[in-house]
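One chain follows as structure tokens, the form predicted on its own.
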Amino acid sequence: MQAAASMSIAPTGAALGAEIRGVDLARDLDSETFGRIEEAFDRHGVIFFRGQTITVEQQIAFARRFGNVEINVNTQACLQGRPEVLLVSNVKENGRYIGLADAGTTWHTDMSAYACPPRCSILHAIEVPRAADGTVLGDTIFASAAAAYDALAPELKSRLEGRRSTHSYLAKMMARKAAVGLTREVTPEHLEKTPPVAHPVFRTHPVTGRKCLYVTEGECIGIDGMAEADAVPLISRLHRHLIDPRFQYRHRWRVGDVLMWDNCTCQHLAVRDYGESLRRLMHRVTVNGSVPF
């Protein structure tokens, strides 16, 4: 049993993010550590643990600690025989890819075109793309939508308190594939299990009362009560400012970490700045989260 003793807490200075230390995930949490787990990926949005080795079966339980997992809809990028677990991937076998080499490769949060997003999702790097020159490839990059709620005009905040926007995910889907390409299926069953929703333009946080902003450039396609020629381009204004680099916390990745975000605090995006010549695998579970408010 992992006693609470051993751990520490390492904020990156940054808006969002700190390192959890003298973890090992391998093993079971008592309840003292895990609620200061808890508490600290409340806090901080963001939360790593570098040097894991853990299974499958180790990653799923540790999601489960913070709710029920969420089987995600693209089923065909899933883990055989563990559809839980989403490969995140530019891996190709027998000419396909096995998992999702798009994922997130534009700024998003995840899901939140569902009527219940997501809490939140936990990445474990299983193999991470480098250059010829040992450079690590394909960081991420995370945003505080909390922090740029905070720094948002108060003639803005004043304006669009209580209102909502909607959330698209075919919007979403195909804004991605105007900005770098898609290598995924955009299928009728995706569309008809993700109708748009309507969520608050700032959202609360459940556990930290925190105000968030939840709107997506190219995913949101109006806020209610406005006219889509004023909404559309407040949209993309109101995601510029969340995407301001003095709200980022960027992600360098090693084999081994286990980083998981919070998708009410933070949105986030992949770095594809490497070819399909270096391999990049993350295993990928998401618990479920509530209703926006």
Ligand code: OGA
Given for the second form:
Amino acid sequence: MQAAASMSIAPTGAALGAEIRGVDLARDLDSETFGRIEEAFDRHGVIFFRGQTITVEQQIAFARRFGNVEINVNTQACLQGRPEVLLVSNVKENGRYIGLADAGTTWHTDMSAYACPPRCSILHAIEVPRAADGTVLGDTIFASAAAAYDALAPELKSRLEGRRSTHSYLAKMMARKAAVGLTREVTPEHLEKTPPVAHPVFRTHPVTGRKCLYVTEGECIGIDGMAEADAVPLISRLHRHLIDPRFQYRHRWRVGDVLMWDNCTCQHLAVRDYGESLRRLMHRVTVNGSVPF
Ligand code: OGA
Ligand code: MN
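I have the form predicted on its own already, so could you send the form predicted in complex with this ligand?
Starting with the chain above, the whole complex follows.
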């Protein structure tokens, strides 16, 4: 059992994110320790633990403390025999990607084109690319959708309050394909499982009650009660506001990091600044969430 006394929380100083120190995720966490971690997670949107040596079973067990674990639809990108673990990786074996090589390469929040998007995604860094001069590559940038909501012009807040935006998985994938390219296959089965869905433009965090901007350019194809010609440019404007550097935290990965993000309070972007010869491998476990309101 791991007790809370050794644990401390160090906010990044950015609009979101905190490092949790003094916790070994290979050990069982007592309920007080877990409670403090969960509270920090709900508050900071992104939390991370450095230097973790954990098995996939331990990562899954930690994830289960937050809710039921989701099995990703991209089954060919999951760890063999452990479908709870999605491999986020550019590594190829026998000419084929072992995982998802295009995960997160445009701004997004995970599976927001689903009726019930996940509460959180938990990445364990197994291999992190480095340039010849030692520079770490493959950072992930997070933007606080809560801080972005708070800073929105009052006129926009009242204009969009109570409105819903339509999220399309197909539009998201086509936008990513156009912007950076896709390595996954978008199958008719995926599309059938994810018909377009409407979510509130301003989503409320189920624990803290904070309001969060919940639209993504490319994926959101309209806003209820608004002409497409007005809605699409407005979505782009909201998106540009959301990704303003003042709302961001940029994570520079180290092998052994365990980092998790809240898919309500933040959006994120995988920086694809490394090629095919430098290896990057993350183990991702995803936890189910609740229907956005
Ligand atoms: C993801 C994702 C970002 C990264 O797994 O959902 O967006 O930097 N990953 O790997
Ligand atoms: Mn993602």
